[in-house]
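Encoded as structure tokens, the following chain is the form predicted on its own, with no partner shown.
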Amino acid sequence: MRCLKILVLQIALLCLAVAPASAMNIEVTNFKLANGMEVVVIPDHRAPVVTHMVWYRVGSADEVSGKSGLAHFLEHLMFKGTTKNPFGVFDRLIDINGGEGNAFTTRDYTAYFQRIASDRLGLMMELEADRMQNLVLTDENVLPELDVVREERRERTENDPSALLAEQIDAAMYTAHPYGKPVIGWMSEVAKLTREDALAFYKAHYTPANAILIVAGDAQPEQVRALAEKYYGVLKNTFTPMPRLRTPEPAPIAARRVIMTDPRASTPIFQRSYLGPTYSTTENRDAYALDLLADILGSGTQSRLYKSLVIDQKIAAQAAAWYAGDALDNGSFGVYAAPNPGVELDKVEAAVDAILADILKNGVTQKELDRVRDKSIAEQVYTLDDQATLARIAGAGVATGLDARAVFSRDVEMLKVSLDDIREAAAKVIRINRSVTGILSPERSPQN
């Protein structure tokens, strides 16, 4: 009997190893409306809450040139009201049925959610199927909105040196694709738009067959199927979405280097980025490989960056690494340090060129890549725990083109994962010909 039992372990754990189950094992259902509305369903029954978003397939990279910032200054607007629903009245019916909801607009796309108990399900989708089609602008009630946005922008971004910095570095890595402007927009061009530029653009993104509707939380599918043809199916189409042609960037032939001084900058930063692929615009293994390589590098005090700069060297206070490969046309991966007082910039700069170029030339070992791969996947298991990450994750990836339920099996993906898929990776990004240096120092009087 031992020996069966040992047998049978032993041809478990064999198909274990050819056929790796998901640890987040979710249960995803996606189907479309008859006018094209995409529904994802992902159901959650620990609690009565449910997570209800509309994500609209245009972001900042889809405005016209000379309208920096008019997809994000829409999403403020969807809040005016509508005919039906004035101004207020859309927070309000939230607030007073025990829910919260918000928006946020990034480069490719425009979401709104709510949370909220799971018998407001219908509410949710009453609401946001009123202001998809009738959303009321006037001039009263839009040109005080610029004036937020402004604000908006002078509190995130001009008031803070390194949002700065990160901002130059965008501008510098893309030389024609539009990911070069920063999402809110450039100040000059958000103080011109007007209550016309919202309602074209409104008209010209804001439909059924544009939308997509995330349910996450305690809803059986077809439950979602009924409301969801009740409340959004019966919205008309008021165009066709086309594709979304953008510029595409042309391949890097030279390094950018920004270098910017700022008085109110706290310490000096070393920060580069490479122009790479995205989970989107890649078929092989790439993007699952930069990710793990990122954490490798510097996610963590196991990380090579933080071993080396500041345990070992003590160069550096803090180092890191990351790769951004969630958008729907190009990714970046890069490296970021700052140094201890009165170690100078370049000498971190030429620690990091040290590890990275030890990287390309040795690759990364099995034990790290074993480490950084179960820790990936743990923390992929932990959103298990959170069904607005859920609903957010699933709403990204079918947004850039991902199908829901590859979405949700990264961590099989990332099983598959070779030292030799990672270094074929990095060789391919890893290049200083496709790399954005940014330097940022606090300005130094003329004496000095």
The other form holds:
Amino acid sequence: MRCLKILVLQIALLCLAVAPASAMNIEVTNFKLANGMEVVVIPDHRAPVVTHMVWYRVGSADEVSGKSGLAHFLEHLMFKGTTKNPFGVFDRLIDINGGEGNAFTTRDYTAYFQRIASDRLGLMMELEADRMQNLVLTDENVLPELDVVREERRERTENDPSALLAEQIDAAMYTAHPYGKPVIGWMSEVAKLTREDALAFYKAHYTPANAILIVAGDAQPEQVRALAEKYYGVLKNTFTPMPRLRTPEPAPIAARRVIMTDPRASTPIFQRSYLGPTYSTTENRDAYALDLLADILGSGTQSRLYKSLVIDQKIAAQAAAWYAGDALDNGSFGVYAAPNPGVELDKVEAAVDAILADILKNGVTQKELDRVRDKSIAEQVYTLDDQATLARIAGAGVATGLDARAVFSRDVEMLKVSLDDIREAAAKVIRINRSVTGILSPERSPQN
Amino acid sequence: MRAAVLRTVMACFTLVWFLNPANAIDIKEVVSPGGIRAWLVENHNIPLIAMNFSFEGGTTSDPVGKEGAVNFITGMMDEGAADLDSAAFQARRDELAVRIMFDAGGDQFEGAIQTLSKNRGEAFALLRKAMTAPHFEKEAMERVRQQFLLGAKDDEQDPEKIASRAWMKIALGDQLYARQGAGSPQSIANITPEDLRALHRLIFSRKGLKVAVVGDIDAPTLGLALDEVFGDLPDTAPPTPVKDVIVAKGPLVKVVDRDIPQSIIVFGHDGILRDDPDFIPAFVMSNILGGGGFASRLTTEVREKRGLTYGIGFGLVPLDHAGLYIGSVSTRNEKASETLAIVVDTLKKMADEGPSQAELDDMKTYLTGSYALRFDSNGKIAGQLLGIQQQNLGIDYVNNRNSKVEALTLDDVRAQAKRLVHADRLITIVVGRPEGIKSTGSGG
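Let's see the other form, the form predicted together with its partner chain, since the form predicted on its own is already up.
First the chain shown before, then all remaining chains and molecules of the complex.
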């Protein structure tokens, strides 16, 4: 209880320091177990349900060269059983307790989760703690799972031309940094992954000090602490996690174009990504500014791209922009357009370029900034309605080195963003030498 | 992600299923001064309100040759209404940070609004405009048409959509449900503003209206809001329901050639309606055979034991006037034949022997335990309550459902396996370059 009081005091001090308070007004409690495992608790007592997640600070960008897909393959294998709970027991215990669970892998983290009645939280921790250290892998269960992963790649990537284009754009964007390879892995490398590879990766990355526990929903912080200490706190670290130093991406110097024709593409698509910073790599307001700029440029029907290309010029059916600033090392700022029938892609690209040039030259207006910022802040409140989303936001933040409370009060910093901030961030990122342009079009038939 | 669950055909339909929450949910029926009924769950913990509603009449109301017209309305509801043109409407919506969504199902036209409770008044006023006086203005319509065309062209190339379209065409022939709710590029090109106006008049009627509301609003306030939003809609009869549908019987296999590395297989036959007296034991049985999660027999045989797929499912699809029982699986072309054979064997075994007592016991605790996961947000609760109303299950359904599942015996569930699972009746569509599978039967 002593620690808890200190914690409450810290929260109070923090709030004083950063006033005005965030629109979300969310009570986040975080602490560390003695073995270094981080814990974040987000209360929502409207229903007797909890979301229990364990995140590991390891993703596809932490794989060694030639072993792409290993982090994700291990994620699948984590369901294959332990000495105490052989294959099938884990899934069955979740099922018969009325829970639902799954897992996911990204470039920076691997996360496992269950949603279940709140009085079963202890059982979930017991099972998750067990498989953090006691996984048993045999060729008998590893080999069919490798086939499952290859089917997953066929289903989600190879049967979908736009997914293939996205993969090619990433591969072209990164010359050295591991974000250039797909999370699911290249088929040729996935095919060669082995039980030994998976076990070695598990032993090198899965330990309490490299893990984060997130509990959102119907649970009290002190109760989560007691359970976490009982199940996770007793685990001993098998290694000390090292800083995550990936090969940095050299400053980009050449504009790249990826042109893909695929008869399965129904209509042509233009998109472009610019290499950018992230919330984790910046101390200034660049990431906030880029988020707001993406909204001004290409979120919704009032955005510049939509208004110009779709409403006024009528040359595109869709036009949008985005900023992905939630990764550990590199982010991307992107634009997209789907031309109307009979309109050449070149014309759409020129129209997008003209809008980008105008923003670089003249910036955006205060009215635009206020509009997207007000909406963005108001919309944050909606995330309060979904404990699973709250848990994911917290996990993704902490796993990429951010403070659990800070990710829920971005509106506070967002309010400080000025027109100059946006102009500066745009000038740094929207440069053709930092970009990969992707073109997808159906193969031309012999007739035309 | 480790797992895919049911997609393809099944993704088009929502199946309402849930059991009593451990702490009973307090659902009130609210009747507005103007006589409009809604179900309300009050919750003032967070400053949000969710309202889901539906009208009778969905994409089956599309005129022949204008398939996609009802769906088209969903894209036009924010393109100007009453005194606001398209830009002004959207600006107002964004300013209020209100979310307004529409969706056209086969039998129902659904809508949903979510708002911060502080913007409640303005949000409902805006919704009222969209509901009662949408513009369907020509220039906006051409813009939205291009967007639907983009989607329809994508659907024509998407192997999962190709498979489900082909399945529906063979199983249902020319009956209304077999048509694509989203329309084809040809039919979308034919739709006029007059078509949209006529369908709007036909469908948006108080007679077919059902409403569910959850969140930071009390009953008297809701009563007034209901009259404001829906009170001026006409009280005319909803569209005539489609006739009960006859589902064709296999066995039949049709291969649709596509140069892709993985075959997409959609398989199925007739099923039952939601008001079937044995729907509950049937649903429990179908979950054991091919439900989501990792323990179903099909997942165990096809994925876990043999690594043939990333995801397989087989489930009941109870439309208002057609009972279907549909599954899907995808696998590399060279394993398509083996995969299909395992599916058939697994179905036969279930029909012959039914589930075991242990399978039934596990499924009961899963279904009764996972009830609450469907009730942990305003948006989810509103969706569930609307579904119960659409299926006429009664306001006490949420709180008495558990006992019905608990009471099932092994004989109840085995009888449904024998009655409903028919490997010899399957209509099977394979999209890809499957090895060792050829088209057979009359549809080939």
